[in-house]
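Starting off, we have a lone chain in the form predicted alone, written out as structure tokens.
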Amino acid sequence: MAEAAQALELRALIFDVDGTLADTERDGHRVAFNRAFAEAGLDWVWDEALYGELLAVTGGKERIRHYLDRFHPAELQRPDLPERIAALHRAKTRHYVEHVRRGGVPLRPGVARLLTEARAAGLKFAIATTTTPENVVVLLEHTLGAQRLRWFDCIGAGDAVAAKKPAPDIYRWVLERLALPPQACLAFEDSANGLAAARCAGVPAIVTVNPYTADQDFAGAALVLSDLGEPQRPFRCLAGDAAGHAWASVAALRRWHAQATTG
């Protein structure tokens, strides 16, 4: 009985990055992709609407290939296609890093406050994302500071696993390194693909939507929120039972986790 109770106790928070910790997609990655294309002399332009469609594919290199398949299929016949895509993605990462370092991508409401409170409560932190490790590090360093980057016990990012979300591989990779059962964790995602990955790995998940994902199907989420909220700026609960809480606190997380694992 004691072991079962310990397995259900909330011990770690696992965060997606893009769209979850910060609204990086529309004003960060999309802009960086377009700058990389222009730098390479390409006339490819991903406007906001098109990028929203391309987000159905997770992983930057995979997203470029999907775009070519839809709009420039002849490019797929190039013998150097893998190298070309990799080079474009490296350039995109460089532009993204420069953009973040200039302060172009702030954290979403409630993120910094919750991390500080959860750290004081002794909870572990991890990252489970498809974006590159460099993107993760630069975002955390320039929004939280280098000291807080060390709060994260595990960063699962980029090509740490071959299969991207909605496959559960990145969550399983992170869980192995945390040495925790999935029921002892709580995931934070912003998309249906991310939610599917967490659920398939057995990790209960809270979704904080953004403009690109607001209309997706989040059936199975422990809770769907507008954001994590602040005491002076409560979140909107879009689905599920927030149990009377108006912003994400450690007490709220423990309550929501208990609802998801025992309800």
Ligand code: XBP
Contents of the next structure:
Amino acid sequence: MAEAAQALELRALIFDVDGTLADTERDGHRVAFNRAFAEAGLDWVWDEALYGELLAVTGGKERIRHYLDRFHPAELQRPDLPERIAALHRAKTRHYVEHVRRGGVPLRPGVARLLTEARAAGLKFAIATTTTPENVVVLLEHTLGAQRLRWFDCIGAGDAVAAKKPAPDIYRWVLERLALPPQACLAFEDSANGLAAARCAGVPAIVTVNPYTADQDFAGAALVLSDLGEPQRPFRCLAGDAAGHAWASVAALRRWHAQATTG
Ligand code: XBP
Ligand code: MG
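Now that you have shown the form predicted alone, what about the form predicted in complex with this ligand?
The complete assembly is shown below, putting the previous chain first.
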């Protein structure tokens, strides 16, 4: 007799950062890149529309290289290219960290509430992001506080792995440290690149869209939502079956995880 697949219990939540925990890109990272370019005497300007296109490439250093390839290909011949990109990116990180320290980046709806509830329910937390580790730490410290930063068992970020999203490497790196199988986790992402990374690592994923990613293809997501929602401010369910829930609670996550892992 064929046995029904035994679904694994939900044990951990793995969060992307940029676009998922907070809307960091348009007014945070983009502005920081432009400040770094101006500081270096360069006339490179990434406006909102261009930045939306450049987001197809994850990772700031990789994004600068991609921009040069498209708009200033002669730059790629410079023998000091890796050092030049690294220096620009260090300056960009400094500007971004200053921006977050000034309180310039709030968490998205439902994030702080869900973390508090999920912590009380005994779920583990991890981060899987392509951004630089110090950007993650400063964002979490300035929004949740230093105490709650310690709620995260593992922060997988930036160059911890060679291949950034959509490659699954950062998810595999995190899963190894959590010592959990992918099906015992739920990922939160905002982009097709992030969803691809989670899915390729076998982690079911919920997508909360933002203006830069709303039109992307999220086939394979467990659920696509406008945001995580609050009791007084429900999310909009854009794809999938939210099973009657109107905000992401622990009960909702357990249900969505079961739906995603039992098919
Ligand atoms: C985030 C990124 C990052 C940030 C910039 O993607 O692509 O590059 O835009 O961060 P995801 P750094 O949310 O899919 O992880 O400049 O520190 O790389
Ligand atoms: Mg993201």
